[in-house]
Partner chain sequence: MDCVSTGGNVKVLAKAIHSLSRIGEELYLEPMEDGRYQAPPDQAFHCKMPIKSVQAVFRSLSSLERSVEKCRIQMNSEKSRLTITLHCKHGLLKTHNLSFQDCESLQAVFDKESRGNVLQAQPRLWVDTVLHFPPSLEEVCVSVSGERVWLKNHVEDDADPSRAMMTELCLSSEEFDHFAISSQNSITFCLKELRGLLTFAESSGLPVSMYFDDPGSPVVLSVSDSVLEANFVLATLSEDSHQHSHSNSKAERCKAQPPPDDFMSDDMDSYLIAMETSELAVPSYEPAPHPCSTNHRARLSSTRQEEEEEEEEELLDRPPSKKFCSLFFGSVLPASTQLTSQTTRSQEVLASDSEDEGEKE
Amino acid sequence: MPLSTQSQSESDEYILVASLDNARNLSNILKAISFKDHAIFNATQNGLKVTVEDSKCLQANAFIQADIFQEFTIRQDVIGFQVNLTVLLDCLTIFGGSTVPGVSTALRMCYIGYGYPLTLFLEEAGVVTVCKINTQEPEEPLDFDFCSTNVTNKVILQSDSLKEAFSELDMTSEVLQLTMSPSHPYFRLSTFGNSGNAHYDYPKDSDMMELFQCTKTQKNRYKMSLLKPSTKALGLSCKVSVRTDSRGFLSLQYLVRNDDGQICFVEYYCCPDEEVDEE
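Show me the one chain in the form predicted on its own?
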């Protein structure tokens, strides 16, 4: 493959090199969090964590483990930079993101360090394109302080059932109300839109419910405008973990399988809406 023919001296300059035989395995997972232009990249020995935020109320993280890459070389403990995610996705799909069986775009992503661009070498059918994307010093991402010890309620659902719920609820509603309870209604999604109030209930023994752990009744509302970006991840995923903590903060963790059957995770954190009026 032409991408592997770079000289050793060139490769030695880079503090980060990540290669994929199929660039779609990266572009698909990044599309799941592409609701703002800029993304913070953090690389460690474990792989890449890509973070996108909105209005200090919403944070999305994509986790791409090191073993998903055919090559993953990192010469520092932690490497961080910020890039324009829209431009990056345009580059990753520069060959049109072919879905033809047996045809894929190979990717070699390289970074020399602070002040240098992120360099992409993309190859398809013997044609190599080089893209250089300016990097910036990363902003400090928000700490939602969402730790497992404070989780009060957790369910794991088949993604198809959540897609079905969203298709039946009234998405003109400004908020989505989430009720989680050890007793009836167990797990309920509610909207309050132009067509009136709508509810979608899941029994705790539903075939679509893989795990049900609710310790107390919680009823929280979340701005629909903040939750809508997460439907991109929902569309790619096969399972979703829904967790709330003692403050009512929401974590949505999506399990996504890539084209090669490998597993990545996308997680959304969302603050509860302050304007909560009991119906």
Given for the second form:
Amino acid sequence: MPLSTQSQSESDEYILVASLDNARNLSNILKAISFKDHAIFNATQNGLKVTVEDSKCLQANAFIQADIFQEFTIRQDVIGFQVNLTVLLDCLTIFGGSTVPGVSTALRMCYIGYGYPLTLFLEEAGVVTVCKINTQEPEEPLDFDFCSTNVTNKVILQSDSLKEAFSELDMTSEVLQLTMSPSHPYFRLSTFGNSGNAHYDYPKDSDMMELFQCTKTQKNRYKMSLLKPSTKALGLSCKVSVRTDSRGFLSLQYLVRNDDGQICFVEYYCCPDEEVDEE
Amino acid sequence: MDCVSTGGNVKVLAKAIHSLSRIGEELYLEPMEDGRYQAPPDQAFHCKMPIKSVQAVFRSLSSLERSVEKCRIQMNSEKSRLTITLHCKHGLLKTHNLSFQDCESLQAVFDKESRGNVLQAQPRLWVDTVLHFPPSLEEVCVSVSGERVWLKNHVEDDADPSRAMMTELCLSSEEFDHFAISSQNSITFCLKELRGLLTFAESSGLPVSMYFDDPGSPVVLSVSDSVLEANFVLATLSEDSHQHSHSNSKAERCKAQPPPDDFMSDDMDSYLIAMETSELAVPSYEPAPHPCSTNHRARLSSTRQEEEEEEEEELLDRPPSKKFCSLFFGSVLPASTQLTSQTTRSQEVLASDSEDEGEKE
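Output the form predicted together with the partner chain next; the form predicted on its own has already been displayed.
Below: every chain and molecule of the assembly, starting with the one above.
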């Protein structure tokens, strides 16, 4: 395979080399967080973390563990850079992104270091493309300070039922209200649109509900425009965990299986829109 | 009002709403005494709301079919709120609270049983026929006589002859489940509404009946079974406009071949002769009526107009299209005084001229 015939000296220069036989295992998951142009890449021994933020109120992270890659070599403890995510996705899907079985785009992603572009070697059916994408100084991602010890309410749902609700959400509503409670209505999504309001109730004993741990009734509102992009991640996932902490901050964690059945995670953090009196 | 529908009936309800959404922008809901609706006499009220809000509740027919087990509709007149609750699989409950406006009850003045002509056929027949007309076509003309039914597109008289395309289909009476014609007749109405009804009828598999009389009086398209009845009451073009389009096509373009059976009345013949020998040029359909004809129209139209307005309301806020109105205005009266009296007698005016437009909805 052409990608592996790089000279040894070149390989020694890279501080990060990540290879995939199927580039879709990276592009699909990055599409789930591609609501903004720029993404912060953070690579460690554990793998790759890609972060996208919006309005200082929303943060989405995609985690692709090291063992997803066919090769993952890192010569520093932490490597960070920022690239244009839209351009990166265009390059990853440069061969068209069609899903013909047996044909996939192979990827070798290389980074020499600070100040150098991110180099992508892409190959499909013997054709090789080399892309060099400029990198920028990585911004410091927001720290939502969301820790598991502070979690007030947590549920884990099978994604299918939420997918339907999210696709039907009344987009004329500015906010999405989330109610989580140990008593009725347990788990409720509400919208307040032009023609009226709508509520989607999931009972705690529903067979779509895999875990239900709610300690306190909480009603929080989040801007619809911020949460709507998470629908893409929801679409890829098979399970989602919804957690709120004492401040009303929301954490959505999606379990995504890639083409080869391997597990990746996408998470969204969102600040509440306004204070709503708790009942 | 509090009603429940279950299983497959929810999809039928959804389809009815989608079908109505192709006709107008507002939905009027009225609970009735019989059937499943409960309307205590002292709480009789009627509501209207934008149809898009209700359509949003039943947006995805496939997901309705897949997951909805029960649908409950409750009307709260005090809060002007309609609550639609969908009980879905896995315990999921979807509740939609829609606000509505109170309104007067809509009553279309029609009695389909008294119509002289009735055609009934499986929806498939109507769908296959209508398929031949371009999707952009607005009006269709249905002519009946003896043992035959013709459907053709209604070509605007001011249409460019080099671009106009005439499509005509002829169906034998045997193709219909029921064929009862009292007189030769030809009516023209909006195809869009017929298509709307057909999408509903086809999915329910119920035969579609068409009840009509003379041009100018409404046509009723109807489907019914033991649990539902749908009536679409549409206005039809009045007779004088009809004569117009035929006379024009004869005089001007000689394109439209009239059906071999003569269904035109004797009055029509003399009118046509007058048209062909008239000094006046081809009528232009500008809304600038002849001064004396306005007076005639105003007198003749007074009683007819009230009926028209009620029929218009049934069309859910959509008055007969502007095109219909302009055709009435453009009615040409020959210069000769002898013919004037004859033509005004045979004229049936359905709408006043543009100055009165503000009175209509």
